[in-house]
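Shown here is one chain on its own, the form predicted alone, set out as structure tokens.
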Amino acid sequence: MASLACSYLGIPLRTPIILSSSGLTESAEKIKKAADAGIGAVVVKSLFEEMINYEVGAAVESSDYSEAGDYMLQYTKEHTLTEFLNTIEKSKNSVDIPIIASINAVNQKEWVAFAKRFESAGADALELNINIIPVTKTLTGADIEQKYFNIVSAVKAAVKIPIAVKISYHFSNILNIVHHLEGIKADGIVMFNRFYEPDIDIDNLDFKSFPVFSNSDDLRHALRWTGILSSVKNHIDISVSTGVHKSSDVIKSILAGADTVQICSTAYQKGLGIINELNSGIEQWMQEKSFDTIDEFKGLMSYNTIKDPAMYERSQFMKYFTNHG
């Protein structure tokens, strides 16, 4: 029988499918359900320092005692952090799968402070959910990249558990970014972050929500860069995120060189039963192809293993439109 066992960030997993940070992983009870459904690991819902600050700011504005702001910030931050720590501790006591804590902070000292607390609570690893939006023309690409490196270096120096960095695909050279992250001992890279994108209601002159769920077509960005990156990286794991909906999406990602994948939208849309469906689909395909383990086909279609590496480099539609004119 085909084995789905693999490793991510140096941690053994029973399947390469991870449930990503979301409302589906916000409590120990929900994490237990995901574990029972056959997930390989979970990333606990991210702790967003920015949201804590926003909530405190709104409360202070509505209060007659603005000088209480510092106290309210500290109280709210500690209360929220305690809830996250309790989720990690309870989950570690109720499931036998890896628990990965996720952080999205604003200040570098808070990245470190949160990381230490999560490690103490028993988290098996950390996922740094970094998102820096340039809102001034004087901030250069190099400045933004250095902020990433500073955060990762500081957290890496503060904890002993492995660290994965979740990035976007908006860098000018993803390979260079990952090369530097690997150099400062990041253990994994998650590609790619799915950000909130604003939309405008032209009738009411207001902002409105956009479709939050991904689809299989969204896998393309990660597939290209996984195929290329897996051929040049040395000691950093790759987890594909966004666009993983079917067992074929998981298989494609691993063939390109990914160590694991992360699911979210499909679990919201179809329920946790999709986890068993994905696992079964991978096993069936492996049996049909006579693969006994994940490692036997991981990277078989990466950049440096296929006959025509240019398949990963092409960015024009000329051939398609020529054939379909």
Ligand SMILES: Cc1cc2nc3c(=O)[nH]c(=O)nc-3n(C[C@H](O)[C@H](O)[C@H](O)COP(=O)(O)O)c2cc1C
The other form holds:
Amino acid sequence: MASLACSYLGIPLRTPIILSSSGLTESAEKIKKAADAGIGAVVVKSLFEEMINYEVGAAVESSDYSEAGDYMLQYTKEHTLTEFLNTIEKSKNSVDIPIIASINAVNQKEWVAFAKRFESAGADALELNINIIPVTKTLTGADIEQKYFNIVSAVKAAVKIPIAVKISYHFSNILNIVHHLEGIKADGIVMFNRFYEPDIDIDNLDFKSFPVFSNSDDLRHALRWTGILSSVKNHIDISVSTGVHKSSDVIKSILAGADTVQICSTAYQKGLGIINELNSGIEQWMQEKSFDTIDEFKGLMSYNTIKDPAMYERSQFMKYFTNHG
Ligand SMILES: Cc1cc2nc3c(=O)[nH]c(=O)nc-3n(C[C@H](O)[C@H](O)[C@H](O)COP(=O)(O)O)c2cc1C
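Since the one above is the form predicted alone, can you give the form predicted together with the named molecule too?
Full assembly next; the chain just shown is listed first.
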């Protein structure tokens, strides 16, 4: 009988499928539904410091009492944080799957403060949702990377629970970033976040959003980097995010070396019934291939393991064009 049991960030999971941070994990009620549907763990919706600042800023601007700004900011921050803490506490009381809290802060002080509060509320682990968009030309790649390392070091020093870092693929050398993250004892890397991307509405000269949901084709970035990273990393766990829609996407990710995968778009589009479909699909494939455990096929097709590692390095279409005229 195939077993989907695995481990992520040192925590045992019944299946490698995690429901990623989004509106689907914003309340204890929704988290309970995901647990009942067979998910391995959940990452709670991110607490965005920027959103709190923005909301307070808008309220202060529209009021005549701008001196009340500081008070409102502290009040709103505490109020929002309390809602998130309640979600974690309630979830811990109603489900027996790991609850991972997620933070996206602006100031390093708040990254640390939020992390400590989440740990006290009972979160099993933290996911640091870090994304820095450069808008000044003098800021170097190394400067930005250092900001990542500073945040992770500061949080790591403040809490005992494991920490995963959720990143984008916009780095010159992801392997080097992860090497540094391992040096400062990050426990996991989530590859990759998919962001809100602005699009331009040419009829109304306005902004709109590109489609927020992914499809299976979007797995390609995470698959390449998981395949390569899993061959050179030391202790850090890899969780694949973006483009996991089918059981074959989960299997490919694990063959490339992922420890877990995260789903979001497919759960929005198909509902939580997809979790059972994915779990059954993996079990069926494992039975067909005579694998009893996840570990038996994890990394079987990583950069180091395959005969032709160039499969992961190739980035030009030379052969494709030769064969397709
Ligand atoms: C509506 C929506 C809300 C999201 N909210 C968050 C969030 O709060 N924090 C976060 O780290 N990622 C957030 N994400 C990104 C997802 O967690 C996920 O990384 C991304 O959608 C890629 O996975 P997918 O291809 O399975 O959708 C959100 C995505 C969507 C579509």
